[in-house]
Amino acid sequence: MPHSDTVAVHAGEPTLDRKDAPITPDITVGSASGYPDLKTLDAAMAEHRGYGRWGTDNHRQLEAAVASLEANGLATRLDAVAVGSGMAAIAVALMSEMNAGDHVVAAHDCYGTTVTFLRNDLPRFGIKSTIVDFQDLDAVRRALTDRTRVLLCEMCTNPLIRVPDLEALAAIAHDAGALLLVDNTVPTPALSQPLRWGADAVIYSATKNLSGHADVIGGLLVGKPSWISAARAFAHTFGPTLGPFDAWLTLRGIRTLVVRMARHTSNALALARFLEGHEAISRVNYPELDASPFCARARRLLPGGAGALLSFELAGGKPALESMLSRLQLVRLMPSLGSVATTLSHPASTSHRGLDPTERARAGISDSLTRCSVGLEHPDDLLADFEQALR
């Protein structure tokens, strides 16, 4: 079994079946092929190719890559299907396998626009949602019904960084007849492989660390390959396409993966612990802090670390972060996550402001709760930029 770094640099390469083959894969532009005849044409239609809303070989490069780094290690084959972003994934993952009356249960503590797709567009189609504490597992079990098709849940969740215990959930949801869909985009298949524990499915926003540069918007679906092959169906319907040039910039973060996460986790766990000791700070979420409730689960789960990002709030509040903001001088505040440098945002105003206050304190998502992106800078730079920001 090759380790997961080799397999980052290598998996979905394009084969060297012609003369000068290119090492780096090119990018295929055209919405549609040519054909010099019917016979050929046909082919090319039954097996959905040729046409750029079904992929291209870029979409298929990356989809192979995403798919064995998840696969790695385990003893099943695994398929995927890219989609135009972390929201379009939700939405094929849930819409391919429910039907009208079908309901999903899923975590509170989900990204907040996964919440706000649950509670207002769903429903649209006959599907019901239920919403409630993953960590309470009677909670889960109370909410199931005899129509539950889905339990939806993140690894290490946004923006609280909670860590659910993954194998009781796999149980509860095939008790019922259910599937276990796992967000795991955050900690990525560098540092979590939810299929180990028993997971069904996977969900990506290639946005964030699988690509980890800030200039790509997409979304993958990882799962076996009778399910992939549902879902890649209704995405050929639906449209939510990947941009071919997004399919190849995400593929070419996923060479960096590895390193690229070893790195940050080291960084975040060392911001994590400089903030936890700093008396401006009232509280930190990170799950690898000794003080964190999470802490021996995410040793377990998360062997490698549990990823970029944290989260903190300030002793004095709204206004104490607005001074904080303003001082800082290699930390930017942006909306997303998952770039190599370090980024903070503010998800009562941004990923959770489609909650209504009960709902954001419900998810514990406070207005002077901060979220960190922790990047790849020098651990001294970026703990001396928040220690003079912090005065």
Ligand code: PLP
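In this text, rigid core is short for the largest set of C-alphas that superpose within 1.5 Å between two forms. Please read these numbers as outputs of a predicted model, since none were measured by experiment. Residue numbers count along the first chain shown, from 1. Compared with the form predicted together with the ligand:
- Once the rigid core is overlaid between these two forms, T343 does not reach a Cα shift of 2 Å, moving by less than that.
- When the rigid core is held fixed, the Cα atom of R327 travels less than 2 angstroms between these two forms.
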Given for the second form:
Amino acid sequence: MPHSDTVAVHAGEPTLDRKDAPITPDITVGSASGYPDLKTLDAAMAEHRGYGRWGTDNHRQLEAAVASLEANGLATRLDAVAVGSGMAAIAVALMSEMNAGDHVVAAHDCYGTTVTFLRNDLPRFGIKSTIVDFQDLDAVRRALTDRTRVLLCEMCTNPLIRVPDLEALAAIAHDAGALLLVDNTVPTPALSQPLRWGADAVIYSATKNLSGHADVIGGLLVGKPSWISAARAFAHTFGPTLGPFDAWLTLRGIRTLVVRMARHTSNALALARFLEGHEAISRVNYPELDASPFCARARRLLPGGAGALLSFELAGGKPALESMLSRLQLVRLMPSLGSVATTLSHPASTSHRGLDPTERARAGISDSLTRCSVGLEHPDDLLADFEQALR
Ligand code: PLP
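Take the protein just shown as the form predicted alone and give its structure as the form predicted together with the ligand.
What follows is the entire complex, opening with the chain shown before.
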């Protein structure tokens, strides 16, 4: 079995079957292919080839790479389908799996727009959901109904970076005849393979660390070939196609995914330890810290590290946060995550702005809570920037 670094570099690469073929894939921009006769046209249409909404070679290369990374070291063969955003991946996963009358149990700390989709959009199609804290396994069990088809949670939640007990959740899902679907966007397949712990399928926002350079909006679903084949058929009808250039950029990002995630993770741990020891900081959330309640679980489920995201609170509250933000030189505010540069986000103004202050407090989101997506800078420079900004 090759190491994941090697899989990331080579999986999905085009065969060199053309004279002087470049080893970097071409980008297929044509929206449709041409055919010399009815027989070849018919064969292409039967296989959903030759029309851009069904994807091009760029999509197939990307899908092969992500499926190979996700399946690396597992006994199962996996397939993947690329779509136009992380939200499209969630929508395709849920809408291809469920019928009117079905029910999903989702974690309360899923990405805000995922929760909005479950609460506001799916009920119009007869699909209900119950949203609970997935750290409370009894609450998950109590939420099940005889129509529950999917349990949905995120690995390394945002912004408190909590780690769900995937093995226990998979057992609960399977006992109820449901699937465990995991949004693995934050750790990426370089650090986390939820199917290893019993999950049935995984979705990604490729917008984040998977593509890795804040220049793509994209998404992927990964799972057993039969599940992906149904999801792909739905996606081909529904139509949230990823652009071929975005598929190409995402695959190019994946070539360095494993080395990037190793550096993101070591930088994040160094920053978390620095902040934990700083008098201006009252709390740090990062699962690899010994003091984290998720440390033991993270070491088991995420042995290569917990990824780029951490969050922290300042003892001096929002005024102290504003002062730190005005002094940071390298680090900017950005309402996203997962790029090469270190960025900060303020959950109370972004992902959790729809909650009132009491609801925010209940969710553990204070006004000074800051989420950091740690980048690839040299750790000394990064720590020095925070040190001077917190002085
Ligand atoms: N899942 C997670 C964990 C996210 O953080 C996001 C976006 O921030 C999404 C899904 C949605 O992804 P996209 O913005 O690519 O639709």
